[in-house]
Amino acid sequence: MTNNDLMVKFLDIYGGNADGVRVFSSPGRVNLIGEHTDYNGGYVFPAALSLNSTVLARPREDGKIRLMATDLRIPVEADLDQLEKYKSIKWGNYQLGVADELQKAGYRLTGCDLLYHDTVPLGAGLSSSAAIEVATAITLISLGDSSFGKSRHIDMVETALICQRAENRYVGVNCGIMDQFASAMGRKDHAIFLNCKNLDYRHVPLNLKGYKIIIANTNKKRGLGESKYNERRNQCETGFELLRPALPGAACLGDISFEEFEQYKYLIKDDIIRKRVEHVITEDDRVLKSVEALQDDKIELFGKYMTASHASLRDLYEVTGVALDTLVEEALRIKGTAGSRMTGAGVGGCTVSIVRDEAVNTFIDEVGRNYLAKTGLKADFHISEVGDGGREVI
């Protein structure tokens, strides 16, 4: 759907003319490697996608935010001075949570009409929620500035943190920073090497010469519910507390090297807790090695680290499941697949694979056919481009 199509829809819903209507966009993300490390203060390596959340917006003068989405057509109306009372709504709470956190952070917002259009698949592990949050934040900041007669440089790192707080405090999902950071800070043809403990980051060129990134959607609703997600977090925190007496300088699992873990892992007597911690420690190590491999143009080696990541998520962290495992197994059967792994929280959602150009069509045909035969589910495939982060489009 083009921006002109969206403008027609916006005017059909909200009336008036196109004067004053602005367009903003922010992408979903794919995490190439570094899963379930962000909330442990570890390393991640995401990239922004060309799939995005687009917002058409026009200011109002009555202090009300009106929301609509092209695929839902469920109207939501909220008062900027009473945002706390909308936390329980089924759709719109992510957007209103961002508005609430922006106001708490001292931003002056104005009422507005907003129309959302998403090309990020919902519930697929590509962070559609972060795309919506970041797009909303830059929209509300920009409209507020215009209404109050000033121009503000938008600090995108601060924006990402505000969006994370909105999801934590308003929506009630205890997520890490990676998704919002990738959506806000993405750069075309680059991945982001991010230390989630201190937000040190750098953009790393993705020179995948002769290869494509293929995202495969299991089309199985993600099964890692909030209780399981919090269970994994608690297990990691428990493991860290058991290691901390031997490593008093460490503030989180992300501070512990693979060699230190090997030396002191005997302190964790519970097998399950030790497995969870082992995944986080080894995954951090794989991220560091993956960045080196890509910088040296060793794409096949990077692929091996991706595949090892999936095995760790399957065997140690136990967040994959039949659908994801089947997609990865079938992907690795294809000659020309350098590596494949789940991406996102797990138990449903998507895989990401690095595939030689000449093998892409075979990959999509054979993986799709075999996955359907084994699971009864039809996978969707996206040959992914790596795009820019949140921005005003026009």
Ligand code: GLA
The other form holds:
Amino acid sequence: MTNNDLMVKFLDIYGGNADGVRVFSSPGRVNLIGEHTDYNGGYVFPAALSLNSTVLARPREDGKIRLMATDLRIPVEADLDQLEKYKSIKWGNYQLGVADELQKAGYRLTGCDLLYHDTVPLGAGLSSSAAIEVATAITLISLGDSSFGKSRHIDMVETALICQRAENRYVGVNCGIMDQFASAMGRKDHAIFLNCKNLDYRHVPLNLKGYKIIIANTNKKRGLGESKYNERRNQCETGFELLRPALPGAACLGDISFEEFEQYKYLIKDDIIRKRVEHVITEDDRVLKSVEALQDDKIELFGKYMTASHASLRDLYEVTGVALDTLVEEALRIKGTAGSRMTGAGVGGCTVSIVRDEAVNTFIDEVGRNYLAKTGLKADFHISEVGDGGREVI
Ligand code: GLA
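Switch from the form predicted alone to the form predicted together with the ligand and give that structure.
Now the full complex is given, and it begins with the chain already shown.
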């Protein structure tokens, strides 16, 4: 749908004319490497996609937020001064959670009519929720500022943190900061090298000369994914508590080097907890090395770290499963694949692969065919473009 089509739809739903309707947008992300490290104070390396959540918005004066999406029939209506009431609604809780956290952070909001249109596939591990949250946040901040005669440059890092809080406290998903940060801070043709402990970051040019980034969706529903996610978080915390007495200077697993882990891993008697911690520590190391490889134009080496990351997520962190493992195995069979791994929380969702330009068509044909034959599932492929972070669309 073009922005024009969306405007027609907006006016169809909410009436009036196009004057005063503004358009905002924020992207989903693909994480190139650094998985399950963010909530451990480690490194991540995501890039914003050109798939977005787009919001058309117009202020209203009665303190109500009305929400609608292009693929939804039932509108949601909420009072800005009673946001606690809507936590359990099925659709709209991400948006209202953001409104709630913005108000708690001192932002003055106005009522408004909002229409959402999402091109990030939902529930596929490409951060459709962070895209919606960040798009909502910049919309509500901008409309509030205009209504109350304030003008400011939106602090996108603070916005990302508010969106994460909305997801943690309002929606009840205990996610880290990576997704919201990538959606808010993305830059076209760059990945973001982010230290999740202190939010230091750097945009790194994605000069993948001769290669493409291919995202493949397993189309396997995540099912119990969320409970596994929280369980992994708890296991990491337990592991850290066991290492801490030996390393009093460390505040999180991200502070512990591989050598220190090797020296003190005997303190973790439980095999499962030790494996989880080993994943986090080695993954952190892989992020550092792969960013270096990319900067040195060593794409094949970068790909090797990605593939090693998948093996670690499969064997040590155990968040892959048959669908993701099959897609990666099939991807690695193609001559011209530099590397392949799951991206996001895991269990279902997507893989990301780096593939030579001339092998892209074969990749899509053969991986798709073999994956279908082995799992009975049809994968979707997407040659990804790296886009900008959240913004008002002019
Ligand atoms: C999800 C979470 C992120 C991160 C990844 C795993 O996408 O929202 O915070 O933990 O899983 O790396």
